[in-house]
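Only one chain is given next, in structure tokens, and it is the form predicted on its own.
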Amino acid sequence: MTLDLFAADAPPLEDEVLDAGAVVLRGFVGARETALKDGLALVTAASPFRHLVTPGGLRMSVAMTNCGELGWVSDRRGYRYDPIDPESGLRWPAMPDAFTTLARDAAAQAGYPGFAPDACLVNRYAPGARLSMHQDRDEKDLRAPIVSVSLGLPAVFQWGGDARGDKARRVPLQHGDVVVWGGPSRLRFHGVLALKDGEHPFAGALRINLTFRKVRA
């Protein structure tokens, strides 16, 4: 499967409301993708992708890194945010301006003006990689939304309820889609189904996800 970048003659995409406070901004990345790709190269050169280990000792199928003031890490000691990359001993690379601007603009479009993320988790999905249902609840500031940017191969986002066992809705995501959730939906369970094989001009046989968060209150 080969996927084209946005076609010039494609009709405008309609945003999709998931729940109160949660929306998929279809194709929101638009012409910003070149700047995002350049920023991604700078971030991963300073802090390369790695597969973290859960507190239970399992290797995560999704490779990740971080940029911004804080980075999300996981090891035998638990899940947490840390200003230092444990592999380099240095601070995480700064969040590229293109990242910050996109996150701010997407949040404002979704009804959350003034969003100022201090952490960006960068996830890399290879075919077969998945993200199990979970809540984003390690942040001290739960008033701020989550902004999640899809790049490269398409994926199926799972949008669940307030409890892990609630039935999850399957939401197809394409390159350039941005999901924003906050307010009454801030602690909804969510995940990503196993990525299927494919090829995309942006990331080859991979999917890249940028997740912006405001950690510090």
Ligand code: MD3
Second form
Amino acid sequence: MTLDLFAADAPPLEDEVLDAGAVVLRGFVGARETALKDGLALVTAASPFRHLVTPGGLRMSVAMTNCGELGWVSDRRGYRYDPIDPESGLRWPAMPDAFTTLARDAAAQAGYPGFAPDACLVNRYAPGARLSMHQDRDEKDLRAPIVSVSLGLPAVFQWGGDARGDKARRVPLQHGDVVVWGGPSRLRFHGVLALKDGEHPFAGALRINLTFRKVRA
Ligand code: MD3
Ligand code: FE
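With the form predicted on its own already on screen, would you show the form predicted in complex with this ligand?
To see the whole picture, the full complex is given below, headed by that same chain.
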């Protein structure tokens, strides 16, 4: 017997608790993927993907853009959240409604009702691109969770501890998975291993990750 995960009568995928305050909602995107794709096209038309340069002068392998009131930028002056896209000189494009709603619904399902993100960082991985272990701690409101949406090619997420050197677990993330990180997990070190080659109907040979944040307290 084969198990058809897309059949109408397939059992729902179970939420997986990663750690205190962190949960993986497998396949949470579901039928919302079309609306996300449309939103992504609008955002990247206004603020195209670019490779940030770290304060140390290194070009990141992951390409990024943003939508919402604030965007994550980095240059020789450092890292910061900024309301202006430095490439266009204009505000970042608005967060599409389908983005805001998905983030709010996923956070609520994970036990964080009322999540209202003011920043959405969009990361684009081509084969070989990776994100080394880091913490996200430049947001003023650390009580709010972060919601992360994986689209396109699968990746292996690294889930570390409270110190950089702590041993990391590997968590495979597929198209449509949503992870919510809050509470005691909010400041954990994490990263993404180098993307493997592949092809996916949503994004071709790419992985796209949306991370929703509440930056302003
Ligand atoms: C856990 N992005 O943009 S999202 C990032 O897949 C980032 O592109 C990864 O890490 C990606 O900063 C992973 C997951 C994520 C984001 C923020 C977190 C996990 C987190 C903050 C605290 C703990
Ligand atoms: Fe991060």
